[in-house]
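Just one chain is shown here, as structure tokens, and it is the form predicted alone.
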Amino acid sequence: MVTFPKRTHWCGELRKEHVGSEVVLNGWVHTVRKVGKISFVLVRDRTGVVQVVVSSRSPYYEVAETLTPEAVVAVRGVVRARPPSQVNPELPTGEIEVELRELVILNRAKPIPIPIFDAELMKTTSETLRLKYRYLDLRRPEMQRNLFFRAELVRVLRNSLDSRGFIEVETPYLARSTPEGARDFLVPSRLYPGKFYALTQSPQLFKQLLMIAGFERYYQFARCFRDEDPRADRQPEFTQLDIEMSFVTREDVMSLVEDLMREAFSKTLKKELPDPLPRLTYSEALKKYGIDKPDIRFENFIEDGDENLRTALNAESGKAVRLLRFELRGRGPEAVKEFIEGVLSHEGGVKHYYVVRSENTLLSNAEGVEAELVRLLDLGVGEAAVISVGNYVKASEALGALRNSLGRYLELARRDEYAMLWVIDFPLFELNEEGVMVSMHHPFTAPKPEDISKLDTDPLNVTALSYDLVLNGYEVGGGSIRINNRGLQEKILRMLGLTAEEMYDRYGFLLEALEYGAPPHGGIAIGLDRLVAVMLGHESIREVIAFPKNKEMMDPMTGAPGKPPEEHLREIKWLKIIS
């Protein structure tokens, strides 16, 4: 074991007031530069870099000559002021340097395979390579800032909740499979062949049980697991801030969350959120923005097409005709056309038509009626329009997703602007692609009391006591008031198609608990990864997670998922059970 002098100061903290002090630095060699018979070594730790000067008179001069970037070193030296002509205003430590007195090389480093300190080259480095060498990618200042910011945000949120009488409780990760809309990750039990745990998709049922247990105010930074198909910005494991409260109304929960968010933004970004946050009902959001997670930093509202437009497109009776118009803002028509085609989804039987008009070009997929659409829409040069025809909700959602994406693509909103709002009054139920009624949020969401009578006669028009928190076009949180009555909970589960046997097998423990004095309660889950990403201006949550999976839900660094040792498979006997 190499003995070495231990750090007395961080590299990034040294300033003119330290001149004359002897300091010890521990870190990595950032760069080595030789000028004549003097070597200049930039030493880096997580706080920054500082210049270490090694003259030819130093007994460590020859050792310093062997240094290469990313070698791990311990340095002892004396802080001195740089000559005025050598001050580096781009560095916080640029007014001083450290004259070397002792150098210990703790470990050498091979040439690194990714250009982590060249911002331009990193733009062309594949994400696969970045994730394969994630431990190197994380050395980049931007990545370190992301994770330090995340830690600070968690600290602020935790302190804020603690000060309001909440208790942090850890709930199980290994639990009974109770599907919540996505597939469970199943974990075979070695001790009970043929039986499986499920990694929890959320602490939903456990936090409700904590309310029944009388804790009244709970929170947890919970890891959640969902075995979903690969999607561009989803992770099979993610973190959410989970909150639950007893003896509350919807307004109480929303007020608490607003206070948390205002405090978090003020303390971490020095940004002030409005008080109160604006609100939209689900139907208002759909009509105006086309989507239940709108970016309200710009206008470009979704419109309803008139009868002339319907006729021009030969739209079927009963189909909605909705449209979005926007300016090209200097983008080329071909690039805008490709962007539109790349974003639009053709799910749900919705037909999409676009018209992109520039000075000398008219691009459209509406063959034969391009000119008519330009006339009907009064489309000017440098403008475009997208029209969706189909089911009202599906057509609106397609345009809403396009609108949000265009906001980023066309830079319709400033990156440092934050627009947070609530979307409320969601339907309790919706129809899935197969026409089967399912919960819009989850089956433990309470309906509005005045709508309970509609459960038997008009269930699709029952409104839920639910609420989503939206930031810059991303849903960052969702919650509801919960059902605290066994009879009503059983009724909802029956309406969702569960048999009595399935109901009691999956949720029997909850149903029984509801009979032992369950208080009115509600809460919210805030997606920490998404919240941090939006606050820092990143579109991908992978930029704010230390070791994420890639778009294919794999880890290029560790090779996960991988095949376990054969003896482990034999121990749990799962191959025999499945076959």
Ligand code: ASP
Contents of the next structure:
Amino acid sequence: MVTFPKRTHWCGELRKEHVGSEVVLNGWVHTVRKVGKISFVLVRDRTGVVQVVVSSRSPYYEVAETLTPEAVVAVRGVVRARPPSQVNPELPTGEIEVELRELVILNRAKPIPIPIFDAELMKTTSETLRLKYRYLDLRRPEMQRNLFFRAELVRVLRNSLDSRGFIEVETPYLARSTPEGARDFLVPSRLYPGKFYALTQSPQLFKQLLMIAGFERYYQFARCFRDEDPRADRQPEFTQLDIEMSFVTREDVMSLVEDLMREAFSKTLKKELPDPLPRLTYSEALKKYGIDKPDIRFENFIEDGDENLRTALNAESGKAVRLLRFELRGRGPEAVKEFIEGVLSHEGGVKHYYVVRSENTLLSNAEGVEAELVRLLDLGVGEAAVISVGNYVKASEALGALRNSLGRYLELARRDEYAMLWVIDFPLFELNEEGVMVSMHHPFTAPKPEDISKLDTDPLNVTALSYDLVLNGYEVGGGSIRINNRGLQEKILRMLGLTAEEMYDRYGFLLEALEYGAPPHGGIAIGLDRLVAVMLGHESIREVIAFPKNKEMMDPMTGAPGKPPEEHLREIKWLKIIS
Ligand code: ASP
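Could you drop in the structure for the form predicted in complex with aspartic acid? We only have the form predicted alone so far.
Up next: the whole complex, starting with the chain shown before.
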């Protein structure tokens, strides 16, 4: 083991008041610069950088000359004030420097494969390379800040919940299916060949059982696993702040979460959220913003097309005609057209028509009627409109998603402006692509008591006691009051198409537990990765996760998912099962 002088100070904390003190720094060589017969070595640790000066009279001069960026060093030296001409106002430590007395090189570094300290070049560095060398990518100040911020936020949330009498409990990851509408990741059991654990999609059922067990106020920073197709900004595993409370109404849960969020924003970002947070019902959100996670920092509401528009587009009766208009704000018409085409979803067979009008062009896919559309919409120069025709929900959602993205693309809101709100009164059920009725949240969500009678007659119009927390156009949380009655829970599961056998096999334990004194309870889960990303103004959650998978759900660094050794497959009898 090399012995080395241990740090007495952090690099980033040295200031004028340290002048004259002897300090020891441990860290990495950030840059080496030679001016005449003097070497200037910037030494970095997680707090910042400081300049170390090695003069040609130093016995370490020659060794110092062999230093290259990212070598690991222990440095002893004396803090000196820089001559006025050499003060660097851009560096927090720019008024001082450290005159070298001893240098121990703890490790060398090869030239690093990504330009981590060149912000411009990093913009063009592929994400694969960043993830392959994530441990280097994470040396970037921005990534360090992201993870420090995340840790601080978690600390604030945890303290806040602890002070309110919540207890943190861990629940299993290896379980039976805990459905949240995704596919389960399965883990084969070696001891019971042919049987599998499912990695929990969320702690949902366990937290409900903790309420039945009498804990009353629970939370957990839980990892959730969902085997979904690669899409947008998804990760196969992500973190939720999971919360559950007993003897509460919907208002109680929402008010607790508001307090938590207000405290978190105030303590970490020094931003004050409104009290109370605004609320929209699901149907209002859909009508005005087209989507259940609206960015309310800007207007551009979704409108309904009138009869003339319907006629111009030959819209069949029964189809909704919805419309979004916006100004180009100096963006080129071609670029806007491409943006629109790239973002619009055609899910549910919705048809979209756009018109983009600039000084000298009119770009449109509405062949033959573009001029008519301009006239009917009274579309000025520098304006654009997108009209969606189809199923009301699908057409609205396509425009709503476009609207949220447009907000970012056209910079309709400032990144550091935060608009948090609740969306409530979601339907309990919806129809999926195949026309099958599925839960809008999950099957354990309670319907509004006054709607229970509609379960048999008009199930799609039953409203749930659920709520989503939305921030700047992203869903950052969702939860509900739960069913705490076996008869009702069985009924809902039956309505979702489960046979009695499937129901008892999968959820028998929950149904049974509901009969042993299940208190009224409800809760929420906050998506921690997304919350941190939005708070920091990042569009991707990969920026705030230390070791994420890439967009293809793989890890370029470790090579996960990888092929296990055959021996292992034999042990779990996998080879036998598939052959
Ligand atoms: N378990 C739900 C989810 O993962 C959240 C909740 O209902 O508390 O979205």
